[in-house]
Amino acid sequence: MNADVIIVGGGIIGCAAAYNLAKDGVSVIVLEGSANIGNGGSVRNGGGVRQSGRDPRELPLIMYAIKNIWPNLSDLLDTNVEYHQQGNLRLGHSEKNKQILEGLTERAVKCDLDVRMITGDEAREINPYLSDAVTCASWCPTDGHANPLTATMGYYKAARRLGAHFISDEKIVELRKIKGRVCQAVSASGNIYEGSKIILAAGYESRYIASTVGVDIPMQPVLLETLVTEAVSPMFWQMLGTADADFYGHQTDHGSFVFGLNCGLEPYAKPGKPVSSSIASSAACRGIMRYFPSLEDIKVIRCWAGWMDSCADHVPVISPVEEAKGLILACGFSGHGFGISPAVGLVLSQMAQDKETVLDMHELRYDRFRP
């Protein structure tokens, strides 16, 4: 099958790129290796749409998305993505935490982000459910959160309405060059898909697929876990995080709380299908109750896990590849991909059409890893 652009990976990045390309009249085929669209990190994350706490190299993407895309995304996709822009509290309880938050805040302010340090009492004025353990926090009023599932499916459905063709259960195992250009994607079943450009947005699998044309992206898989509680009456709408990064999350429109977590056991996770750990969930609950004791009687109803494509320097690779012309990489998002996905989808569509990108992507180029 042929199309102007072949996209490998049916997560929110691939779906957003397909939507923007189809909107411009470009023919698109999206190939998803699993049976379900968005089966990876796209729907297995905490839903943060945050600017605070980010590397300055990816800040322009999220700042652009929050200013220009997220506020109107539900109308644009004709899907309620449950976007709330009620701010982000990143919490601390010690002098060491304060130093971490001050460093993050200082770097963000240099990038013209509206974020500031506040005291524990000021944090409790914003969110009265916080415990006295909170002694400091960073506060970014323009941050927020959204629903990863509805946002991913919104892009998918909108792209299909515009003519993009999606094929699931079609695992790509090889890229091929013709006359020096990467223009073919070969599936495990032997099917060949050809396009003038190939966007590779398949999470950690992108590393193996890119290696078939001699390209390597320094990534490793890291397991992240999430828990969701029963639904309760609305309590607060801020996005939450901590200086220690022991949990992050928010309350959803449904009333449940969704919290992401790191337990430290991720390097020992079994390969293959991601499986959540009872150890991780209980550790996260202890951390959550330290800051929010009023949540201690709320029941956890389920947990899940997902693989994150962690890049060596913890920011993504979003760029064409000079030595593999026709190939555009979009991987290594290191757990930060959801919030920036609307801007990344736009930039990828511009790269695939050889247009000038709306943002300078020099800092996220592939060749930054060269000696």
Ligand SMILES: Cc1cc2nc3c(=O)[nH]c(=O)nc-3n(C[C@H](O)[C@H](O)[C@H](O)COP(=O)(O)OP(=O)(O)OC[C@H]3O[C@@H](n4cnc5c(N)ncnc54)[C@H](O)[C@@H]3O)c2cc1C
Contents of the next structure:
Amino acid sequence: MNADVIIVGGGIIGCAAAYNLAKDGVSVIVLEGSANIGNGGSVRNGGGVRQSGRDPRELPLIMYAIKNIWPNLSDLLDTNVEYHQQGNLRLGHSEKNKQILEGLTERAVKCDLDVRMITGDEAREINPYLSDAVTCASWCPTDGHANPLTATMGYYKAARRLGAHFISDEKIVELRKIKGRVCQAVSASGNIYEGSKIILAAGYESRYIASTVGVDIPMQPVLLETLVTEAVSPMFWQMLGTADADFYGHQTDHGSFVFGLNCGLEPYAKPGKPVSSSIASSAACRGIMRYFPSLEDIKVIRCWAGWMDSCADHVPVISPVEEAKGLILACGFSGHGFGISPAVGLVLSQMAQDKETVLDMHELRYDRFRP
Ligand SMILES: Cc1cc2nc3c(=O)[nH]c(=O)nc-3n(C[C@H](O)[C@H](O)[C@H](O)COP(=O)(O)OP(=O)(O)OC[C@H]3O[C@@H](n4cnc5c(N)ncnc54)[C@H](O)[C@@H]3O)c2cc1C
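Give me the form predicted in complex with this ligand now, not the form predicted on its own.
The complete assembly is shown below, putting the previous chain first.
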């Protein structure tokens, strides 16, 4: 099968790129290796749409997405992506935490982000459910959160309405060059898909697939875990995080709280299917209750896990490849690709059409790891 652009990977990055390309009248085929669109990190994530705490190389993407795309995304996709922009509180309880938050804040202010340090009392004015354990916080009023499931499915459905073709259960095992250009993607069942550009957005699997045309991106899979509580009456809409990075989360439109977790044992997860450990949820709940004692009696109803594609320098590779012309890489999102996905989808569609990108992407080039 042929199309102008072949996209490998049906996560939010592949779906957002497909949507933007189809909107411009470009023919697209998206190949998803599993039975379900969004089966990777895209529908398993914590929904954070935050600028604060980001690497400066990634900040322009998220600032662009928050200014220009997220506020209208529900209308654009005709799907409620449950976007809330009521700010991000990153909480601290010690002098060491304060130093971490000050460092992150200073770095972001230099990139013109509206983020500032506040006291524990000022944080409690913003969120009265916070305990006295909070002694400092960083506050970014333009951060927020959204629903990863409806956002991913929203892009998928909108792309299909515009003519993009999706094929699931089609695992790509090899890319091939013809006359020096990468233009074919070959599936495990032997099907060949040909296009003048191939966007590789297959999460960690992108590493193996890119290696078939001699390109290596240093990344590794790392497990991330999330929990969801029963639904309760609305309490607050801010996105939360901590200086210790032990949990982050928010309350959803449905009333449940979704918290992402980090207990420090993630690098030791067993390879294969992503499975929640018995440790992360209870460890994170202790942290959550310390800051939010009023959540103490709310029941945790489910937890799940997902792999992130952790890049060696913790920011993604979003880049055409000089020595493998035709190939465009979109991988290594390192656990924060959801918030930036609307901007990444736009930039990828511009790269695939050889247009100038709305943002300068040279900091996220594939060859930055060269000596
Ligand atoms: C638990 C968790 C919490 C997170 N929290 C946040 C957050 O709060 N905020 C944020 O911004 N980000 C967060 N992230 C990260 C975010 O989810 C990812 O960065 C983002 O979803 C990346 O999207 P993607 O489309 O590149 O990857 P994926 O969603 O992983 O999509 C890749 C797709 O490629 C498919 N694929 C793999 N191999 C092949 C193959 N050989 N052939 C064809 N298809 C293939 C996979 O099945 C998958 O569907 C979190 C991630 C996890 C796991």
